[in-house]
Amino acid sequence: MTDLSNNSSSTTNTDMLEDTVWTQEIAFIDSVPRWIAMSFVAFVFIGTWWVVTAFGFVSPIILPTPAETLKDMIFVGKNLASGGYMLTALWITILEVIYGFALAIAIGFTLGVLVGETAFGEKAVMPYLVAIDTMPKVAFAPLFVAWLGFGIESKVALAAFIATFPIVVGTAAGLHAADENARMLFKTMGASRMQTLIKMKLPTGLPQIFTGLKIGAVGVMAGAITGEFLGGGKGFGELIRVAASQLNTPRVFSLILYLSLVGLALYLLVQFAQRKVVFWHKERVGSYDG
């Protein structure tokens, strides 16, 4: 009689565990891989614009059929390959992201810092900083024409200016985050201010810090192909300007797909350096793991 209680508590027991267990179910398209995931919305994305070109909905002037745009890459393609005049031009725009990118992270971090550890930052330079980036960027560009000329110079300064705001709140917040009790911690023991800034909230705000980097990767090629745009240039946003007045548009979609490579590799050459750097945060979003 005692066995047969102690076998229905333990029963019970073990059922009302089982009921207490909180566990996370997966819905159907979160277990899909990615490569399927990515191969089905392209698909429906080219199968979407073929039926739109095919069918005439859409002028073939304002909209080219996926035919005539992959055409047209892969002449750009072979005049890439080739060492084309555009390979010239695609090595000028490249050079103009990565010395902006480079500008830009040089002034994001400075101000980063200087707003995030400091009073006189968060209060005195934080809102300037905030109401010159509501404002639109385009318009400076004809700005950085007038200082700077029409080289490379202004397309750069006109590129770092758009990716360095992102820069500045990524390492700011990132100084934030350090935890109160390694603060206290590092007080107690008797640290500097440069000692707790290089120690540990630097460390600690890497992977903030590297947001602010991937959004302004991501910027930096929209400020370069806007300044080629406004202040001429011999890049690929200049070829793209000729294109677009010849309405020349598969020409211009092939070129625009070009320059989204270079701006993916950017990004993900930025992604490889927070995985190596920041090695113990895992991050969800913005991830390109398989």
The other form holds:
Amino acid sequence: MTDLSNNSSSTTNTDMLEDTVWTQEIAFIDSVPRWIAMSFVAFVFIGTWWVVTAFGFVSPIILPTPAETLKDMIFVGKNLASGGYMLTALWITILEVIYGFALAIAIGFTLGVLVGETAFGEKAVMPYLVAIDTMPKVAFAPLFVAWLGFGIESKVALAAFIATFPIVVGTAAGLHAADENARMLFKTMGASRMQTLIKMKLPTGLPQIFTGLKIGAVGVMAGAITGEFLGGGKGFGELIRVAASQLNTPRVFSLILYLSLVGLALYLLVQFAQRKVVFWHKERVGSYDG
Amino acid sequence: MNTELAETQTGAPFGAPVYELSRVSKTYARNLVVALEGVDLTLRKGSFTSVIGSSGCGKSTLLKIMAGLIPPSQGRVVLQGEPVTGPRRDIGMMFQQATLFPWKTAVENIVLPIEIRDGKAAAKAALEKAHELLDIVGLKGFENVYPNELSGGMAQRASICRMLITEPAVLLLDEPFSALDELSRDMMNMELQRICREQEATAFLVTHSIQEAVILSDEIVVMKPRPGRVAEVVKVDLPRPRTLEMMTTPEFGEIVEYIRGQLDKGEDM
Ligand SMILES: Nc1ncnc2c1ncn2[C@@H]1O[C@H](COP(=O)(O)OP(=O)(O)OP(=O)(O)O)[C@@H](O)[C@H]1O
Ligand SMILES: [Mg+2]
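Having seen the form predicted alone, the form predicted in complex with its partner chain:
Full complex below, order starting with the chain above.
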């Protein structure tokens, strides 16, 4: 650096002052691409897993080796791809998730608007919602089975039940997000309550609403599988339960991995919708509060 | 004061009273703060009036009452012969923040008041006018840009357009440019003056800057706090149109000094 500036000053023949270029210190992790960092964690995780299982620290019934798990994943993958019984089971679970999520959105959004927009909702309905929300909702599963039977309905109900609350909370919070200036502006324009809600409060609250949807998307998956564990049926959760009862741990592992792909897909779908709809909102990477 | 100037003043005498406030008082029920007490005020057509006073003396409260956003506790507010009992179409308002909605482009934001009042079709018909307004305030080419790509000053210009699109008879301005730097603020003030003259609008401006008040106004209302009341109405007899150069004249300095003297000393402006 010193040499360079000396050179330039000698060529231009002026007594130029030396540049004060300096390098900013960057933390090492900031210079590493995300995928490398993630691969590193996966490598450590699988490596530990392999050491623990391959050297017989843990019984294979409790924890299969990574290789066994991979082998079983390929088997399950083939069954799914060829439209075997596993695909039928997976499809049932996917349907439960879709119906459950749709129901949760419809109910959650309606309740959210009721609670967030009306004084009655906030005063009289919200306390009950908070009370129910603090209950362990999974405990309602046997009730849903008793009411709706062992079919898909009881799972849809539990899935929707769990996913509804975050959507209510997100919607209600979103409707409160508009600031005083925006409210006053709408007042000066003579906007009706409905216009204020639709043209200002709802769009302003979309980021929070989507945050609720994302949390709901995670919950709906948990609800559907819990429903299947506790209420039988023919879904993917039942396959897991059976495999676990046969001590077929590699199968349990690979089924869970495939199932998590479904959950991830739903989450990414909501995130994609959020990016399209709330295009003006800069989202922080990888956080819930989008 | 400035009697000579008053005689040489160019502009036509102001028209009929537009706004008439008498005995307006406001006590906030929540905390029993007496924000305003016995305010009498008359704004004439085409005039420019500024309100100045220390923080908390009730300027914003006065503006909100005039705009029909909150009711007075006592007194009477009449605009163009009709009592103000709620938001009205002939009132245009502007606040310290531009408050453009990020999901709408600049023009869409500007025609929003029309969309709210007359529906989507009318808003569409007003697009052409919105383009003209944007051109006037120097935002040509930014019609279809979203607000988060506009600077603070540009956003405030766009919000001027939104206020003007309904052709209001009176403009109520609550420190509209106080978030801007001094240079753009001076520019915006001159712009505001031109717009008011062109549209023959009556303007009422809340400001913390004595200079800004003097350069723009025909009358300056000096308010005192606790309870908020009008201490004095100072006439500014500088010729129109005003220019930024006038800020260096002795007459200008004289009025500024006078008003500074009227305001509570030691109180932070
Ligand atoms: N919504 C409200 N509820 C209760 N009190 C209020 C409310 N708004 C204002 N006040 C009180 O009324 C008084 C006047 O407030 P106002 O906002 O009108 O002052 P201001 O002159 O605009 O001040 P500033 O220059 O800081 O904007 C203050 O004492 C304030 O605390
Ligand atoms: Mg104020």
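Residue numbers count along the first chain shown, from 1. What you see is a predicted model, and the numbers here were worked out from it, not measured in a lab. Under this definition, the rigid core comprises the largest set of C-alpha atoms superposing within 1.5 Å between the forms.
Relative to the superposed core, residue 58 undergoes a C-alpha shift of no less than 2 Å between these two forms.
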